[in-house]
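In structure tokens, the next block holds one chain alone, the form predicted alone.
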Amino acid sequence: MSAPALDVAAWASPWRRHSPGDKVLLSLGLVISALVLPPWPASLLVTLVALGLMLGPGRTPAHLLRRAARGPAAFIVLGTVTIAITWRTDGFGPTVTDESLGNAAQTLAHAIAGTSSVMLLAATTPMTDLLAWARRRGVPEAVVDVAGLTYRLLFVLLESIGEVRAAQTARLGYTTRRATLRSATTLTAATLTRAFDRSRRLEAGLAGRGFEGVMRTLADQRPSSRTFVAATLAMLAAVSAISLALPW
């Protein structure tokens, strides 16, 4: 199993040379714009800006973006459906009303815009850069270290899943529906067992090296760009002005 799609895109993105703080400002500004501005057309504008920056200057390959968006899209669709379907007030059973559809549409727009904004940061900034930036900005060491260990364990788990799945495939474990269900159950159990074993071995290894709660790593410090920050603020101002001037 390969690495996460957004992580692959982030390491290859030309925006990696920009300061993580500048990109956090851009992503956070888009998220706030999607939350506080009227949903129409602000959410649409934020989504278009985020996707345009990812596919344009960020040079995120479209196939990686589609692969990374499948998981969040599933959660968004499930959440929207539960909002659109309500229970009848005059009896039993589910129903769909104009009000529930309107609420579902607004939630869908906010969710897509916010997710696109966060994915813009994830697709252009490797996690190691974000962790180093967070440490320099005073985020508690324990939080940064836990995030870093979780990030590293993710790759270990992906490797384990790939190995088990390849062995199951070689043994015709996914040829029928019944075999697929049995293989998926075995894969889940094996992954959880390996994850627990890896975490215990990691804990023992850190204790053996005298780990005292701080795991220092080398990181390149990239200075903030005034041009990038100015362009970000101008873009956010433009999105706000258009959204307030053209409420749908």
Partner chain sequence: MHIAEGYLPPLHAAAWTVAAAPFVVHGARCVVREVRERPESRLLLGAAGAFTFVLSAIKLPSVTGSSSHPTGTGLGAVLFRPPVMAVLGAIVLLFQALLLAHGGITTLGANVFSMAVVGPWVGYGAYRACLRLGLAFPVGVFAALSLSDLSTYVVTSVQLGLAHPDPTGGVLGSVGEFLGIFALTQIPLAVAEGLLGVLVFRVLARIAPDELSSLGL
Contents of the next structure:
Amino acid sequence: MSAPALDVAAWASPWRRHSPGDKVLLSLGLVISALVLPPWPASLLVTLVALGLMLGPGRTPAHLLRRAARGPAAFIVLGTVTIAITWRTDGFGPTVTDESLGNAAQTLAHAIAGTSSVMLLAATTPMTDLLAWARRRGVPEAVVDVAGLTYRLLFVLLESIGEVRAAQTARLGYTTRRATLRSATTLTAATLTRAFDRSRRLEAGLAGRGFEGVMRTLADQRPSSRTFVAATLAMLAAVSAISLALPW
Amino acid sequence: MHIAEGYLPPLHAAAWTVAAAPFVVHGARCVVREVRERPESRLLLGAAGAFTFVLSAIKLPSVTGSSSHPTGTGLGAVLFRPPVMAVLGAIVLLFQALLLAHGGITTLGANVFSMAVVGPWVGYGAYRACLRLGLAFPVGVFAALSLSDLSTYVVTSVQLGLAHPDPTGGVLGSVGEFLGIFALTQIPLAVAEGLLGVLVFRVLARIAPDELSSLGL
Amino acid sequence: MSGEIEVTGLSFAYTGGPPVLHQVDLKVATGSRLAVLGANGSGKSTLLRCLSGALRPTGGQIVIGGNELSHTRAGLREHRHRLQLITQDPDDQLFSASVREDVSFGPVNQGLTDDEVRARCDEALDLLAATHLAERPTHQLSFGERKRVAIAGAVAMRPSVLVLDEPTAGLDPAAGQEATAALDRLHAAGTTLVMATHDVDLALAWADEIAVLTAGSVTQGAPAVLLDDDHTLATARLRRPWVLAVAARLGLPPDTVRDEASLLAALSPGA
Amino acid sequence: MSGEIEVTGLSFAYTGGPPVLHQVDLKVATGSRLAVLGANGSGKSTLLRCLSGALRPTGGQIVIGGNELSHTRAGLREHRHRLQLITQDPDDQLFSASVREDVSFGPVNQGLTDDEVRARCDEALDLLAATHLAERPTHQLSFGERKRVAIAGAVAMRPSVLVLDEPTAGLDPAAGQEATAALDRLHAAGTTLVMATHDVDLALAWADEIAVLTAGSVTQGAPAVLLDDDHTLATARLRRPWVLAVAARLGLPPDTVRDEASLLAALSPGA
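In place of the form predicted alone, output the structure of the form predicted together with the partner chain.
Complete assembly follows, chain above in first position.
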């Protein structure tokens, strides 16, 4: 499994210098606008703003964005089809009506707008910045520490899973259903024992650097920008005004 | 099976978040207490969270021939108990939303409720019930993994059905539709996941007996 | 089974990226030993993964023993009977609880009978001098032992070509010698061996031919020639093997020395 | 701060097991470089872990800069200001996905102010030539880069002694050179360096003194003497560094050569 596209984008993003809190406000503001405002044109506007900010000032590479969108696209399409299909009034068999199509279209618009807005945060803010921000916002230290370690170790484990799976594939481990189940079993058990082993070795490694229960580090402060916040609020106000004044 | 961002109306999103919150807060208290008593358990919990995340990179055999993946909530519940899984599950779902655009922020509450609360509790409940009934350990593990997988999918279908009632069939009709669409893939997958769990514990009993006993198994 | 390797015009690029391999040609005779040398980023591991079938080349073809690698399910399955890749970290290849279980993984998947599987395991463990490890749990083995068991797991599938990434890296001298001794036995058994390595001294001492990778292109030739060539060494960012450096300083012909023993012999008062 | 190491009568055995270290004496002057050599199972990593305070010896004492290591909480804390151990796998030490946060962990635990912590991080990253990595995530770094960042995390605590287990293992030649260049800068800054290694050639080229571990006992001495001594090499299962083998054959005095460059210089027609 290659590194998640959004993670790669976030660490290279020029928007990393902006405060995570400011970007959370922007992203959540867009998500909520898309959800509560009349879907047309709010969803369209939100999608355009989110994509425009990502590809414009956020300078997210388009190929990473395409790669990141592939995962959610499958589910969004499947869910939309499910909503579009309805029961015939006589109760026998599926059909498609104007109303069900309208519902499906509206949900599709919401999903695209919402996913784009979340991706705006995800593609410009590395997880460690968000966790440092959460710590300052009063999320319990223990939970933030566990989340931080989860984030670090998941890449270590992903790498090892990828390598082990490649080795199993090379030895014909996924050719039959029985072989697949056997491979999945050994892969799961091996991954779990590696996870335990990693945590023990990391504990020993950290003990040498004075780990006595507190996991504090010097996190970079990324101060909130009044301009950024003001621009965000103005943009959200504009989206709301347009959507309320010109509903389709 | 994650509900994507934008799929739930604001009220639904809020309601599911409120429903999931007490479990996550309770789990967070457990984690804080655990870490206060044994500081190094941070590392074990972090590794457990990472393990839960990467389980979705493991391929399971499926009927259709396409690949599918274990949900892992049942395995986590047996290994680490439901309260802790509520927190680890919430962290993993947040990471999946932000690293993979899988799931969402406003739908996080609903996803946490089905995958990090109902799934683990149903699985753990089934596991305990089996043991209490005097059934063998592998039966309990099979029940835990397959039922937590199934219950997660039923709850997700209900969440989607409530949010998008069918114009003619109403809520029941749409729940049925979602159940029907996912049943094809999900029931065999639940069986495969249950089977996987039994085999994994058999291997673990041989290669990691100390770890299992330290987890109280 | 013939273990001849013929690679022609092999190219590879990751989606959206620059070419990693560019029109690579490679020819290895059945039963011979090729060392692949190249700095990090030269495309070495990409080449290995193309050879193993894990990566699908964007151009060119790979022919093993007259059979062209095709990236269909059946094609890959056949290819894996012919060629096995052993990566650097043995832990990536050892996933079962005990050594015998692990070594039997490939043969079982090949659909052999129990007796055949057992025979293959015994043979592979014997070739790797690991018979005494068969009943041990994998996690109790030393690094060098794990490395040998990982090779045994591939050997048990009886491939005609074995590709090894840095088989001696991280081993202490004794374990390194055991690993090269095992490779010698596989060579004697007729297996075609391809080894990727950073170690120019090892490549000179071990290989029949070498392939030097520079920015995705390959130059293939005799070890004593290529590893003594200033231009090749400089562009591939390799250092000259020390025996060749010493031989050059002392005016010995480069093709008479290939390792410490032969150099010392050439220097000996009686020579 | 003085980085003198004095180990006297150090013994260690796991509960119920045979002695792993037996009456080990070791003396390293401030600012000098010691290479610890020994085959697998000779007690090398046990010695390193005793030095770091992670294992509690069953006998003997360890004195760093005049301060005896005491296994109390406060004693261990002080000891870690003086001595830092870097293990072989950098993933055992890197717990944060952010390089800068990871390097800051030790100094923050030392109770320094934010400004001091920042200065320590910058200094450590600079010494390890890793400043350009500070804003990169750990999981995007190569093995060699992760290794340097792990060393930076220890260096940021400004220990007077740095103990490294196989710092060049698994690195390609270029990354290996970067690692040894970083060690040279630490040496120039006055840090006492102890390196455990399998590589006799590296030990001869790099170390001021070497300590050879054989079955839990230590022989300490000059590299050119110990590594040219048949008895020591045989009992410790080490091979003779090739420059010494060549020098012996050519009748050059062993203490005039320590690496390829000095050997070639000694062989040059003008010499």
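Residue numbers count along the first chain shown, from 1. Since this is a predicted model, take the numbers as computed values, not measurements. For clarity, a rigid core is taken as the largest C-alpha set superposing within 1.5 Å between two forms.
> Rigid core superposed, CA of residue 74 - does it shift 2 Å or more between the two forms?
Residue 74 C-alpha, core-superposed: shift of less than 2 Å.
> For residue 62, state whether the C-alpha moves by 2 Å or more between the two forms after rigid core superposition.
Where the cores coincide, residue 62 shows only a C-alpha shift between the two forms that is less than 2 Å.
> Would you say residue 36 moves its Cα by 2 Å or more between the two forms, aligning on the core?
No; residue 36 is a residue whose C-alpha shifts by less than 2 Å between the two forms when the cores are overlaid.
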